[in-house]
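Starting off, we have a lone chain in the form predicted on its own, written out as structure tokens.
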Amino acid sequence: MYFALTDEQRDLGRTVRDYLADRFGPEQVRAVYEDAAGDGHPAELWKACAEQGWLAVTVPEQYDGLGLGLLDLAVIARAWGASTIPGPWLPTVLGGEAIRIAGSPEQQAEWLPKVAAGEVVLSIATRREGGDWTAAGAACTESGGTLSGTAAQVEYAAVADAFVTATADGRLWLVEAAAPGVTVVRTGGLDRTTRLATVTFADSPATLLGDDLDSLYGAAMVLTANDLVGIARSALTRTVAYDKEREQFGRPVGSFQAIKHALADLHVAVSMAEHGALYAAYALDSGQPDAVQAVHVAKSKASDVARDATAAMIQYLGGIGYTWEHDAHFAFKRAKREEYAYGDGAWHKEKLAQLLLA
């Protein structure tokens, strides 16, 4: 089978990178990054996705939006991860997948128009502290239409007009933020291109959409694996150039063989990742039967080498990549927070043993 990004595909990716660096490039997110009291969440910013049709990509065109798949999402996840940019689009894409896939025809009225016009912002609350990516782990439980529990690392919770979260029986429930009972206590974090908060349900009125978590956190996984080895190539690509130019005892120190070895190895994995990744998204889009294998192995291998090639850029820039002033930071600790998010290299390894020993 023979597998490839379509020509509109690449241009959408290039599309999206061009005007990311034309209208948002690294002032822009210093300015987010540095304004620790603010939102995270950039009005112009917004605006663009709603106009580019970012935010419309898998809405259904009966709903306004332009009914393509979830690689197209894909390829705009690698360019945001590619320029480490903030704001929720990622949480409102999946929070329109759940209630694409899970919703009735008349939730999918009510909610997908107003996605795909960026007239609202959706957050994903699926997950309790501790708990793993799977039913299990669920952060709520449900009693009469409502919902009680405390979601944990939920972005954009401060700016969401709604959540979504789940039931231990793998049912996904929609939760708007005005409805009693719902709290959201914002919380630190190592990464400043994302606001993350604790929510908490006590009694608040659900409506529900559907008994399909797997396939929405099947959806997250890649991704959050796509804006990881956007991460990664776009370090790799920036500490390769920079020790072109970098010299020590008269010679630029990429010339040096131990440096050499470790950026080939380097690249290697991150193609390897970008392939697994792109492919992880090719695959739940046509039904491949080793789709849950290929999600499993998308996010695991992303997962490292973006923690991989962050590091090595930290590194190999010598004193510089360990300033505030260089960008390097803003990579590497959204790599380390994406890490873990959604399942991190270990846990995903774990699944994948489970089922090729089935």
Contents of the next structure:
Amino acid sequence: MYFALTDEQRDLGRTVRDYLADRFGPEQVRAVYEDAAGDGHPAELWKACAEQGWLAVTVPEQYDGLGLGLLDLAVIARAWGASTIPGPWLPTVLGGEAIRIAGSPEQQAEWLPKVAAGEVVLSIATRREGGDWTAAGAACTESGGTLSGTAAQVEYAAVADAFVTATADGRLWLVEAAAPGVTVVRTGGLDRTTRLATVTFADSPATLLGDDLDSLYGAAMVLTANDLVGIARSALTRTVAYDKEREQFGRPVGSFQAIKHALADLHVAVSMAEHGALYAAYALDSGQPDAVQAVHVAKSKASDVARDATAAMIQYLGGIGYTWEHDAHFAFKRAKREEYAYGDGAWHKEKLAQLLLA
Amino acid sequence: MDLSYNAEDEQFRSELRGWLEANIPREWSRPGFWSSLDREEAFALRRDWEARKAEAGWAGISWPTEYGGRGGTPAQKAIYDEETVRASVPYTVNPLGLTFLAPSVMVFGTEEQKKTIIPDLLFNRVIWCQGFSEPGAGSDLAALSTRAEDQGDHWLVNGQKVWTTNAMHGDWIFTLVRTNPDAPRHAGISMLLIDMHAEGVEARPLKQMSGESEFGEVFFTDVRVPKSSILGPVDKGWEVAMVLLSFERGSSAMGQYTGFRRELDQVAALAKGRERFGKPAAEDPQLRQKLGASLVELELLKLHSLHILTAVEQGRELGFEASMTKLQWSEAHQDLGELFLDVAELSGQETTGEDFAGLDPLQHSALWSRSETIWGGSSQVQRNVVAERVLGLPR
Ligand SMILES: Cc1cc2nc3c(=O)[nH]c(=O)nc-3n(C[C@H](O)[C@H](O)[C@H](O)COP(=O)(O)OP(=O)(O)OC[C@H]3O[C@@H](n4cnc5c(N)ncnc54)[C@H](O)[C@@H]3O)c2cc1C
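The form predicted in complex with its partner chain is what I need now, so please give it after the form predicted on its own.
To see the whole picture, the full complex is given below, headed by that same chain.
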């Protein structure tokens, strides 16, 4: 019985956190946040991702990857969330997963070495405006090997080299950004630790990857859940630190029981969410019989707890928590966006009810 | 990550399963069996069966063999908790003795105490009560005022305990008493072991909201307790109590998980069979959300148990994580009780038997879950512990 990260996985987490603390701290995050017109894709960070192998984690060794698993990716995602790190790491990794899971050996040989080396940026463009982002809400329709349709809230579309998109039959397709008929229109976003755009495909030539939309979404849910628990834990830790110091009525505000109990409940909830996010990554990777349930449990709890922990951070910091200058809103807004990405708490609970009532 | 148990632990599981299958009467798992029995009859049946289980070697799973335990691993204890709930083994009649007293005796007891107390407990020859709470000392345990005066060759005990589980079945009671009224609050307390059949001890039942009288009051009036009948040193009872209470720490919640998860399946089945506002209850979106939420919290409880088990096996100090375990299972179970009542709506408010005797197990559970956030450290006290001891927030 060993329900924990291995020493290697812990080391990986430490390496990522150390790098971020050293080279991509709050100032760098803020610089991206403030530069709304910029591409939100810091070159130095991307170079580090490639050099450190953080883009190569699940890429098989034959394609210059590390051949590790979703749990190792989850470790990075958690560190990313904890520091609200911008950049197309997650969309690219997910795009790589789509190719690894669904693509042919030729497609893998063509794309995966480039993903591992940071030579391409990929993004997921499966969600149509107003769609429920599952197969039924898929962005595109296909006709004779070309795709047409509009995908909304696509991350980092302006710097992407290719998009993974889907048709309503659950098939996954790869469309290169330079292909005819592809247009990218950037939109603003509350969460500026990412960049959003609407991507339109008009009879754009596409390559069929396979019919594994659900597997891609499984990975997307798990990694988003891990980013969310990273956000939640860091928000809680920072709130506790602040409330230990901040004095009112002649004592630290953290000594007031109303705050203590709220933070204690959050600590329990965040810890549970961490267990859930950890297990889901393992369960999906190793094909456990309860993997589907585990993913819904993880994303549901992570979504709810990140919302609660980041809202608590603003509340229990008081006025400073509502300022632009404080980073609390980075965490709050990222948590909000990711809450809805790949299903919010309510969506996943409905899925769990279906499992229970089946 | 590796969630399998090793071969030895799995061997343990299959032997235990085999024994339970062969030794649990079929009718016990019939719905309504236990509630159809007279309460005293049910207690006697549990008491005797549990003793037979102990004789067969299925007790004291993780205790050292020299004390009559099985010498098993923490994983085996978790497997035991899981399998006994799965097999509908009735809850132990000696919970406070098994969970708290026996391990404390192993630490603080004299050889004589170890040799008598532990086997008597294992075979249910003695039912132990825990005499901590008093009318004036609940969450603030150190406010206790039951006193024991040193009479040279014995202690003279006067005072009152309350909410004492098994008060009416108890044979002995491990009791916190004040032996030095002049010392600071925590310093003048001792842990006496008192024969409940002795002169001057009187137990009175208290009826609980579930209709049962599992707990009661215990009055001590000039009770003479031999000087040797003490656990640990004189005036060190607080330290003994803290160690004693710590034995709940590191125990996984696999038993609770297994039981609650089965209850959730029963609630889901009920939702499929009932109507609500003219439609199947199972189609009600709000109930579906609550069903999903309950599954989330219970599955996380299970993962938390695996986390605790891993920490124990790695020899890690768990500290105050037990407060998180308690909060997670007790609050999740209370929500599940509410969910059952929501699904059952008014039909869940009906009873059949006299004086709550034939309560549906889920009805009973929904009532009982109201106590789970009080005993063993209330949820408020647990939150104080998490905030101060885990998060380090100032007092
Ligand atoms: C079913 C059951 C079985 C029991 N069995 C036993 C037994 O066998 N032996 C035994 O000794 N005791 C037993 N108890 C007693 C139990 O330990 C106490 O009820 C518990 O410690 C709470 O004490 P109290 O009832 O005096 O409530 P109080 O301590 O008076 O609490 C009242 C309320 O105030 C809250 N509160 C108290 N202190 C604080 C604080 N510092 N901050 C915030 N809120 C606070 C509590 O959470 C509670 O909500 C049992 C209780 C029950 C319900």
